[in-house]
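This document starts with one chain, in the form predicted alone, laid out as C-alpha cells.
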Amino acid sequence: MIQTENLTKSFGDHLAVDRLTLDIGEGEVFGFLGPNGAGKTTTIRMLTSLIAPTAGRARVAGYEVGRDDDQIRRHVGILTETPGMYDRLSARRNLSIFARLYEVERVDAQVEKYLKLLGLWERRDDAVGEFSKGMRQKLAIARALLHEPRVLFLDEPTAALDPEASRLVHDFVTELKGQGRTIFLCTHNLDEADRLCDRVAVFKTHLRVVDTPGKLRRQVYGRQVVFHLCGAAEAFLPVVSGLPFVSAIEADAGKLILTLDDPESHNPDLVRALVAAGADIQFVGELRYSLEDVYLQLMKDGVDA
C-alpha cells in the first residue's frame, strides 16, 4: 500500500530523508518512530504529495508520488501535529467544508457520525476556538476520516488527549485495521505504538531498523529469564555455566538471570538442574523490556538497517 524506494528530501544543504525504502501492506499499522527533527514530518509530507522527494521514488494506494498526486491526495488522511481549523467557525461547519472538498457523498450524516464518535455531538454548533487543545485534536481526527481513507497519516495523535480520548483514538485505529486500511502512524508515546503497530521503524534521517516490536526486543535482548531463588544465587553459576542453551548469566543477590534462545523449551531442563544442585526456586518470570527500551538502545547503539 505505501512503497518508498531510496526516498530522500534535501533542503538546500540540510538532509532532511536519507534514502529511505520501505514497503508497508494494506492493513498494516506501521509506527514510525525516531526523535524530534529526524525527518519524520517531512516523510509524511512527501508521501502525501504536499512537498516534492528531492530524489527517489514513492507509492501511495497505487499511485505515484509525483505523477498522481491529485489521486494521492484523495485516497489519503492526514493528521499534522498541529492541525489548523477556521476558528471562527463551528466545528460542523469545519467537517462540512473539507466533507464537500472531499466530494463526499450525504456531508450531514458523516459529519454527524463522526462528530458523535469523537464525543464532540454536544459542541457540534460551537465555534472551534472556544474548545480545548483535546478537542480541537479529536476535530482533526474526525477532519481525516471524513472521507473514510484507504491510507491514514497519523502524527502524533493522541498528544493532548486525556486517558479515555486517547482509548477511543486507539480503539478507532483497530478498527480501522480490521477494515483492511493502511495506517502510518509517528509518535512519541512508545507504548501505543507497542500495542498498535504490526511493525516499527526507527528513523532519524536515514532507516536504522524496522521489523516487529517482538522481534526488535529479541535482536536487542534477546529472552531473559529470572529465577528467583532462596538464598544467593551465585553459587549455582557453575551448574548453568555449561549448558549450551545459555547464552548469557547474570548473577543478582537471589536471582539468577539466564539468556535462552527458547526459554519455553529449555527452563523445565534448567528448573531440574537448579533443583538437583540444591536450590530453592520461589518462582521463574521473564524480563518484559518495554519498546522504549528498545528505542532508547538501538539510537544509543546507532544500529542501522
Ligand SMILES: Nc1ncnc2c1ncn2[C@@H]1O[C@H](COP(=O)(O)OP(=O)(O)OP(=O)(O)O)[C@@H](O)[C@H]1O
Second form
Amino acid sequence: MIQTENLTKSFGDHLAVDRLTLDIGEGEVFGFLGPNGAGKTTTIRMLTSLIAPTAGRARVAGYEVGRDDDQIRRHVGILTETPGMYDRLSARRNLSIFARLYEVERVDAQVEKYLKLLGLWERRDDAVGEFSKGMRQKLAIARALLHEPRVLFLDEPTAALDPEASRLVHDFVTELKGQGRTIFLCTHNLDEADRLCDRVAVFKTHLRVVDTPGKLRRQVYGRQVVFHLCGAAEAFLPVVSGLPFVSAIEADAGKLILTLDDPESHNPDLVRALVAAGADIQFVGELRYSLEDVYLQLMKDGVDA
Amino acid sequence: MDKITTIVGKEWSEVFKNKLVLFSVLFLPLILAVIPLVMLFVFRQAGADAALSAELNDPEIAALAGEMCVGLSAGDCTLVYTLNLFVLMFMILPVAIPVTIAAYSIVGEKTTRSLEPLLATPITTVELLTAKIVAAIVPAILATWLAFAIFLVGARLLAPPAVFSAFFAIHWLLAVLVVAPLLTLLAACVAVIVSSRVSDPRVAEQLSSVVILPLILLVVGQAVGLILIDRQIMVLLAVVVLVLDVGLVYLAVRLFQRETILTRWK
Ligand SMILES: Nc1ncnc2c1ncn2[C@@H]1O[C@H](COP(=O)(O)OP(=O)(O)OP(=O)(O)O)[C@@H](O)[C@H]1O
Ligand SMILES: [Mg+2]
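For comparison with the form predicted alone, produce the structure of the form predicted together with the ligand.
Now the complete complex, all chains and molecules, led by this one.
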C-alpha cells in the first residue's frame, strides 16, 4: 500500500530523510519511531504529496508521488502534527468544509458519523477555539477520515491526550485496522507503538531497523528468564554458567537473569538444576523489556556506530 | 467550483468575526459616503455662495477649478470641486478593504497552521487562490458600490441641480463601476503575494497598502489642478490597471508554491 524507494529529502544542504526504503502492506499498522527532528513529519509530508521528494520514489495507494499528487490527496487521510482548525468556526462547520473539499457525497451524514464516533457530537456547534487540546486532536482525526481513505497517516495522534482519550484513539485505530485500512503512525509513545503496530521502524534520517515489536525485542535483548530466589543469587552462578543453552547470565541480589534462545524447552532443565543445587525458587518468569528499552538501546547503538 | 465557494464561505464566516475587519469593510465606505453629504448640507445651510465667492475671486483657485465650472457660480464650483475629490476617494477606498481581508485570511491560515490540512486536500493552487481573492474583493466591491449609491442619491437630493449635473459624469461611473473593481483585484493580488511571505497580518496589511500610494498621487494631482480627470484618463487608467491585474494574477499563482509556503514559515 505504501512503497518507498530511496526516498530522500533535503532542505538546502540539510539532509532530513536519507534514502528511505519501505514496503508497507495493505491493512498494516506501521509505527514510525524516531527522536525529535528525525524526519518523521517530513516523510509523512512527502507521502501525502505536501512536499516533493528531492530524490527517490514512492507509491501510495497505487499512485506515484510526484506524478499522481491529486489522486494521492484524494485517497489518503492525514492527521497533521498540529491540528490546525478554524478556531472561530464550529466543530461541525470545520468538518463540513473539509468534507466538501474532499468531495464527500453525503457531507452532513459523514460529519455526523465522525463527530459521534469521536465523542464530539454534543459540542458540535461550539467554536473550536473553545475546545481543549485533546478535543481538537479528536476533531482533527475525524477530519482525516471524512473521505474514508484507505491509507491514513497519523502524526503523533496522542501527543496531547490524557490517558482516557489516548485509549479512545487506540481503540479507534484498532477499529480502523479492522476495517482493513493501512495506517502509518508516527509516535513518541512507544507503549502505543508496541500495542498497536504490526511492525515498527526506528528512523533517524536513515532507516535503522524495521521489524515487529516482538522480534526487535529479541534482536536486542534475546529472551530473558528471571528466577527469584530466596537469598543471594550469586551462589548459583556456577550451576548455570556451564549450561550450553544459556548465552548470558546476570545475578542481582535475589534475582538470576538468564538469556536463552528457547525458554520453553530449557526452563524445566534449569529449574531442576537449580533445585538440585539447593536453590529455593520463589518465582520464574520471562523478563519483558518494553519497546522503550529496545528503542533507547537501538538509539544508543546508533550513536556508537 | 464547489471548492471555491466552500472556501469563500469559510473565509467570510471567519474574517467577518474579526471586528477590525468588519469595521474596515462596513464603516469606512459608509463614512466616506456620509462625510461629503454632511459637507454639502453644511455648505447649503451656511449660504456657502456668499461666503465663498470672495475666495474664488482669487485667480489661482479659479484657475484650479478650470473647466469644471463653466457657467457655475463660485460657490457651486467649490461644491463640484469637492464632490469630484470625493468620488476619487471611492476609487481608492476599495483598495484598502481587500488588503485587510486577504492579509488576515492568508496570514491567519499560517498562524493557526490550518494551511497544511487544507493543502492536503485535493484543492488546486488556482482554486485556492481564486477563493482567497474572490473572498477579499467581493465584499470590497459591494461595500463601495453601496456607499457610492448612497453618496449619489444624497448628492442628488442635497446639491443644487446645476452642481449635480456639472459633477455627474460618465467617467465617474467608469471609475467606480470598472476601475475600482480592477484596482480591488490588483490590491488583493498584491496582498496575497505579500501575505504568503510574511507572518504578521499587520505587516502584510501595511506592505500591501503601498498600492494606494500612486492613487493618492492621482488625488493630489486632481486636487491641485495638475491633472483634470476626464473620460480619456479614466479609460487609460482602466486599461493600465487591467494589464497590471493580469500580470499580478499570473505572478500570484506562480509565486504561491505549496511547498515553500508550507515549510518556510515556522
Ligand atoms: N522547511 C524546512 N526547512 C528546513 N529544515 C527543515 C524544514 N522542515 C524540517 N526541517 C528539518 O528537517 C529535520 C526533520 O524534521 P521533521 O519535522 O521531519 O522531524 P520529526 O521527526 O517530525 O520531529 P518531531 O518528532 O520533533 O516532530 C529537522 O532537522 C528539521 O529541522
Ligand atoms: Mg514531527
